[in-house]
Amino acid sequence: MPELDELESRLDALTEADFQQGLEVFRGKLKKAEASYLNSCVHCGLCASSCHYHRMDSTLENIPAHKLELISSVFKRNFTTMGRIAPGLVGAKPFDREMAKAWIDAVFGRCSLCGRCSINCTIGIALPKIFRAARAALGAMGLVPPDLQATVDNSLLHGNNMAVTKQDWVETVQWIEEELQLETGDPGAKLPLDKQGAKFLFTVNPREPKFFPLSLQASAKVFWAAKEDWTLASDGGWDLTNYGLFNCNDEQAGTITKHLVDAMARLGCKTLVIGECGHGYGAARWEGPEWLRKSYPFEVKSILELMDEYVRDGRIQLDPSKNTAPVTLHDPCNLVRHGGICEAQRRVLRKATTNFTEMTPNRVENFCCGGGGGQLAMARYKQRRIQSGGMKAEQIKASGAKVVVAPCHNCIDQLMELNKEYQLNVQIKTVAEMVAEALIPNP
């Protein structure tokens, strides 16, 4: 595989200066709390049973505490007195090529940064923060898996992670608008582009115009039914994704975030609305101000929150009898466990369906589908990704559902592969698609 050759070549070419740069970036990412975590693990083993990788493959390398140990051994050797004086006594190890290779395998290849290990850790070690620091160090050394970095580069160069041209984007929006008008019978149903002063700027995952236009049409139908004042941006600022969250390069992540900020300023919108995407919401809502080192002059909301408000306030009416098949809900890690959007989607689905059932476990304890952390963009780890997703497949089977709702397109892509691999025989939909199907048109 070319990617393997590229990483191996980069590892072989590393200089002492590269290792020092990686260590500097690593140390710079660790505040006092994170540094203390590197000496805090009590090896209780609870993280192993919490991790979907280890649940599906009980090898030592899949235990989160083992991944942490690889990282802490380097920290001890380079940043503690005992690690320098008596490395063998404290388990300190040098940061060399073999260790860098082990880090790549651990933090890119065996972790989706889902955080389930942390919430079940007996002493609350924030393992994803440590693993993100390690990813950042590897990035500084040129050791991000190339296809993951290419996704970031697309966003930096083209304004979206799939290099969709402005012409293709605008033509797709116009086509979806025509379809929406046919569906609703309303020639006034619009997908407005560049509407100055609109209340909401709505952003989407590029996979929607590229592969899932019905998802975008469903969201537009909800806005139409709610008589919302909204717009899309035609040139920059319409892509909600930010894979800088996954290569852990804060400068690049901040540049991608600025696309959204600039679009908000250009169009004069009041609220940035993030479509159904876990990492997109987390990146824009929580990480963006940190990357840019300043507060936004606008509000950020998830479309899930808006749909919840529309139902609550009677701005849209739903007929649950239009969705009678058994439905369950997948909780995207970045949206729920890390992002705090937990109940809005549940309230909406209970109004839009007649037979809603939860997975077990659910909410912040739900298992990652296996597609997070940039895993879908790293082909070299596909087999592990599908294998680790077996935990989610077991949850889906146990629920008895025929429809799996996932408010995240990364999760949907992974679930579609799991659906085929594990013969789940389910439909996979967004929340907006379920709402659009249940809508009672306003008179």
Contents of the next structure:
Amino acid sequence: MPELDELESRLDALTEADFQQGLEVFRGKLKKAEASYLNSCVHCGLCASSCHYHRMDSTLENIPAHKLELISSVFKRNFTTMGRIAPGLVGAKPFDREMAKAWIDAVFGRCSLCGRCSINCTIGIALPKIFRAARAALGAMGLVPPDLQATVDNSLLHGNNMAVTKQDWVETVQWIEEELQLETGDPGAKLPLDKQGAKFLFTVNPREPKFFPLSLQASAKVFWAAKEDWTLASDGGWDLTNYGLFNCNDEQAGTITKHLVDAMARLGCKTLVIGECGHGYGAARWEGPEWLRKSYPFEVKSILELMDEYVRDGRIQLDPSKNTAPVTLHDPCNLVRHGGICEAQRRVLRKATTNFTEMTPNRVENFCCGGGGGQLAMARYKQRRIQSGGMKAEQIKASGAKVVVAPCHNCIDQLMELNKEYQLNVQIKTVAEMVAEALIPNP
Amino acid sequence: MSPVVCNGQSVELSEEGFLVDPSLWNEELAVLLAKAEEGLDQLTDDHWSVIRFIRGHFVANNNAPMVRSICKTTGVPLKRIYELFPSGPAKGACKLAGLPKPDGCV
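Please show me the structure of the same protein in the form predicted together with the partner chain, now that we have looked at it in the form predicted on its own.
Entire complex below, previous chain first.
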């Protein structure tokens, strides 16, 4: 494991100044209310059963309150009077090599920042906020797992997280346009690039052009059927992802957000439309203005909201008998629990399918697929990722569904692996793929 | 992850089942990975044309090709790629071609 060695050698090389830097960043990330959470846990244990890591492997290290404890012990030692005078009495511990290693294991290795612990916490401790502050501190010390950082670096260097070149992107868009014209029989079906003044700037996950363009074709087909005025950016600002949400470096996250803001300004679009992606929606809709420290001069919507409006307003007609296999819906944490997009996808699916069943639990109480929080990018934690995803696999099995719809490409990749590992024998699709299948062509 | 043994030589795999050292790749190894990672007992001509194209692209450019290039060059239709490699172009085809795991949501 060369990468593991890389983190280990970085831990060995840490200087006192690095630890101070980490502490400073940690302190700077916490608002007053969050700092008070560090002394608020009543050890009720409700978070344990709410966490998919702990549900699938009940070790102490997987209890969210235990992860929190690691962080609060350092906070107490460095930022409270009692912690400085009598550390042993208040459970205060120094921030040293072993503690930094334990933080990495807890906040990168055993947490997908899904937030389920937080909504089930007796006193509402915002655990993901605190874990993100700890990730930021580790980042300031050069302790982000290298493959997660590489994904951020790709966005910073190439404008998208898979280092797709402009030429490759444009050629793929043109190819999908040809495919869409074949599929619809309409030579006027387009994937418009750089259409100045279009109403919507649509953004996608680089995974789509790189490896899975059928979802892009499906989204384009829906826009075609709704006669929408939309465009894609040819260069910079077509990628909706932002792994700055996961390495928790707000400056880098802000720079990546700016790719979208600049594309909106360049093309003069009214609304930034985020394709089916959990973290991308959360990052662009909720976090972006915070990172940039200013509000956007445009609105941000999920494509799920648009599809919901098309169905409601009769702009697209659907034939649910095109999708008769039992279907269930996965709720991506960043889209639903953190993002607030909850009912739009359900209303659409009920119109596009004949046999829709909810997983239990669902909506804000959904379980993470196990691939969130950057887990999919951190190869070293693969076994835990697959094991913790067992919770989702059980839910899918219990639903009896043959098709799992997931409005998030990150979740889709994890679900594809769960499908294989747990032999679920399901198909995994985006909402747009279901809608595209059910579309009744306009007269 | 436990290493695979190819021609008497032990070859190390990453946690995700990708070759730790992509330069060690050869076609016998692709056959072993196909069985171990994708559950494929046999690789057809279509499998091989996809794998060989991806490998050639990687050697020349040090990255994975776009799925468009795979389809255009090999003539294998897109939907067929997903049938040939159940884990998809990245975790399926690129893995069998001995590439490192791509960055991003894969």
